[in-house]
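Shown here is one chain on its own, the form predicted on its own, set out as structure tokens.
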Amino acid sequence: MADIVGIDLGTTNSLCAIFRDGQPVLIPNAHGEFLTPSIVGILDDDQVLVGAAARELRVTRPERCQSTFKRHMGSDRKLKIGDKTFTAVDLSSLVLRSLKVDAEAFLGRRVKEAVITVPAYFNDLQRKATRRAGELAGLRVRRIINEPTAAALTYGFHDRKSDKKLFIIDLGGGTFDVTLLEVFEGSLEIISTAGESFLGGEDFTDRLAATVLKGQGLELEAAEMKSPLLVSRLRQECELAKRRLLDAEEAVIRLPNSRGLIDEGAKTVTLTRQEFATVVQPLLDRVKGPIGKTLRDGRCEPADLEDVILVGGATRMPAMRKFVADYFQREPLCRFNPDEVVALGAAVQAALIADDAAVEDMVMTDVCPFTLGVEVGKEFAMRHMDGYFMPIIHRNTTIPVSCERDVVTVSQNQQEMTIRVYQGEGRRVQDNLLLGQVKVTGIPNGPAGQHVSIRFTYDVNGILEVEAFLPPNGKKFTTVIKNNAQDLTEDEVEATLARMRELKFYPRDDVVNQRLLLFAEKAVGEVSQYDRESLEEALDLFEVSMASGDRVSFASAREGLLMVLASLGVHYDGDVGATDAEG
């Protein structure tokens, strides 16, 4: 089987690993070490370097160089570097060659499959970017999955026997991310996760460089226009000192001149490490949202937490620690390099998907990011207003999953509708991201409020399926939304499909259920009207489950139904006509 590589494509570090000899193991670069820098310069001689050289050329030429591209996946954004321009797909495709590159040095043959993690609040078209990015640089992305995910992955492989709850916090170099998951039994859940795609260890250095331009009187965005080269080097001694404070209570940064250059008797600011954590709490501020969202959303305190484990390497700072251990009243752990975890991870889901014997008692459920959902309009004062957002599948719903919802008609005799699929959570779809859309027609002549059902069924590998049914006649529509699956072969994504069918549990279309419903809605004539509302209510329940798509719930409703018409005397044997009504 061909080897599939765990690649952990990160903003400001990438790193690769391999699944072997039962165990994750991380791929070395040319250079020795674990961590290629995702930055990506190019020569006068149009010679292009990539890690540690362009971070070298960063300091001395920024104009030749690109780096923090990752925060514009999915976007159209232009990136210069001389006078040539980039996406941030080209330039994340140059890093993930290098990694193949390295990848294959160190194993001796070609690599030609990949799992690429992302941050788990990637959109829809940041996850399909990534997918591209990997397309260019030769790679078949057999899996996107989401860096937390990851990182619980590897701590489940190493303690898969555990039964409990973990809340993973994971602070990079550019993107933030909370999960919070259980694991029990060698089964790994994911519960809930959040994040920031636009915070990290890169906005903990600028906000310092920015602290120190203006102790000198000078604002950043300013000084970065007039003296680049003095910017990139104070940028390079605020990093310093962010890592010396690491270990050690105060720490010097030398101020460059406008070259770029430091003098001997250059001038120098000391720094605490209290200073620090005070120049940096509005950052540190902006964490407790995604972790109290995360929290809300799992129905969980943080005292019915086992463990909090840190990713990432700005999680080393003093002060995101202690703003940790404040938060959730106990030390964190971190038993593996934070650095490093998620790239394990991505190893052992490649392990998973090659059926590797070393993982065969692993288990992993992951969820949906964001709520997936479809435009509706809404009556205010007799007035009908397009453009609202009508969730279906909520974000930090368990997937595989499917789930249905009806929409009814807004006018006399619309024969047409135009089901637009967004994703999101913005209550208008303005504020959300279309997915795609499909046209129902032939919609019987009636009055306004014909009713429409709407079911999508998402899958692990990114595939929505999008279903409509006219109640009427069982007429039906369907697309299929493959954006975060491109690279699937059309056998991978009929298979997919194939279980995602039998995902689905619609009791309402079985038959027998429907006999069962016509049975009630008769023998609500038929029983005393003092029994009319207590079996009103239980054939209401039953047919509201009907389209729920939830076994427990339909299971419970039919067997109350059931229930109630045998106390009311009233026998059911299946036969529609089997209405028996005693006294």
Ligand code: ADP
Given for the second form:
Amino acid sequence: MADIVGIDLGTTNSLCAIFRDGQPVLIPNAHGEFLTPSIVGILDDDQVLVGAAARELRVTRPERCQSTFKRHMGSDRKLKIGDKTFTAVDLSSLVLRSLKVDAEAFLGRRVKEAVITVPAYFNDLQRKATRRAGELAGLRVRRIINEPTAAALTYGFHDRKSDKKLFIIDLGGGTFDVTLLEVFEGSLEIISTAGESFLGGEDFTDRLAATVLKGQGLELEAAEMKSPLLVSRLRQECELAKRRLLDAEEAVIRLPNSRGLIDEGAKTVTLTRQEFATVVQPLLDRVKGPIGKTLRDGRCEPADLEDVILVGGATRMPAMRKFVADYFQREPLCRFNPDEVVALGAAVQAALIADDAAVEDMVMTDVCPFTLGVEVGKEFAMRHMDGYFMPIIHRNTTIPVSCERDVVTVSQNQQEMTIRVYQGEGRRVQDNLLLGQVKVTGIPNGPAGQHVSIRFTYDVNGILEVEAFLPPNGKKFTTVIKNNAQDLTEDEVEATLARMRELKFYPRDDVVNQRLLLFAEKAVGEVSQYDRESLEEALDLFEVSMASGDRVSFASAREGLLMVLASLGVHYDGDVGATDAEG
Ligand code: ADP
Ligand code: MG
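Given the form predicted on its own, state the structure of the form predicted together with the named molecule.
Let us now look at the entire complex, which starts with that chain.
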């Protein structure tokens, strides 16, 4: 049986899992960690770094890195690294490629197929973009599944005999999703889902950074333009503070200087847990909307739920837990690590696709998270008004689904019609998202009011196909939704592939050392002047021996550098194999 890996391609962190010996297991990366930061960096010699080493590079050379690009999936936005430009698809493909290489090292075989998760609220363009990123990374994408659904699969897999309603809340780095589902004797039925694609833990960090800067009389955006190094380092400090507040009542944030360095005399700001909660209250308020909508759509009250499950790193924040506990009047459940549960569920989905005996009693059905339809005109007295939205597939319909509705011609002998396809809940199309259009030609002459049938097919991957038929002769117009760069011609695909193939990857065996090197380089500017020399000496030796290829002297140089760092009280956590290297 071919291996199908399950991949959680996250805004902040990505993970890869595989189903083996009857259960899902996580695959470690080159650092021995399960979480690979979704960060891509390019070194001066043009070698590509992905993950923890790129995260180190981002602190000192933000212009050589890109992160949180998942937020731009499905758009044409160009993202620069040095003198190269990428799309979010390109960068995601580099992350996927890195996970694929790790999986191959772990399994000792080639990996060619994957199940990739996406936020439930990802639209058609974002899903197609994700599939394209997989293809660019050399993976056949067997299925795209919703992240909360994947989380539900992990819980469902381990608790098959139960019969209950569950509510899943997934707050990751950049997206927020909630899902209501029912488990009944091994079958998992998703009832309703909602979310926001621009709300996540990164926004909490940003709000904190903005507040700290404001205290210094600075605006976040202006500061970012003027001193990008200061802001990138401050973000890292705020991220640490946010995490420290998990078990501390207060956290100290050190202010970097304009070169992004935190030296001995750095100013500090102290933040209490309560102050943090106040700062992020506006974000917590936004969490309520999708929760209420999902419960209403599923005709469910908080009291009908058996469990409320938290997923995503940002649900670790005490402020978020408290909010959930107050809303649902019970303590949320977190049986599995919130960072890992989505990837594990993707591996369970892979087992379902591969007909693994361990999941033969499991069935899962998902829903379409938003309403899909077309633009129509309406007649009012003598006036024709365009711009109204006619739903064809209503939100939270179980998928796969195929629905058909007719539209009519508006004038005599009208021979052509353009059908614009939208997603959203607005009554008017201007409030919804345009997904693409189909042109219908060859409508036979006749009076106004001739019918054209439109069929929407929404598949299990959440990808929409649109067909238009002319009922008299049955002529069919299939529609590939064309909107922007997502739908490339074959030549363009080839050109992108060639461009990506040209990139040189930093050798996997050495990324652990590259990460240490970048970390130590940052420390050089921060230790006191008296310690700087000894650190530089150890660092020079390490760098030279890294290049020399002499394993023995290299090992001792590495040991030496780690010892010097430790003696200076600089804590390097890249060597402990922790999954949470930022904390
Ligand atoms: P994604 O799926 O979007 O990649 P994750 O589920 O990995 O995101 O969550 C990442 C987010 O969780 C980040 O914004 C990070 O700041 C936040 N996070 C992780 N651990 C903690 C913690 N202990 N306290 C607060 N926030 C955390
Ligand atoms: Mg996630």
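Since the structure is predicted, the reported quantities are computational estimates derived from the model, not experimental observations. Take the two forms, find the largest set of C-alpha atoms that superpose within 1.5 Å, and that set is the rigid core. Numbering follows the first chain given and starts at 1.
Shown in the overlay between the two forms, fitted on the rigid core, is a CA shift at residue 418 of 2 Å or greater. In a rigid-core overlay of the protein, residue 443 has its C-alpha displaced by at least 2 Å between the two forms. With the core superposed, residue 366 shows a C-alpha displacement below 2 Å between the two forms.
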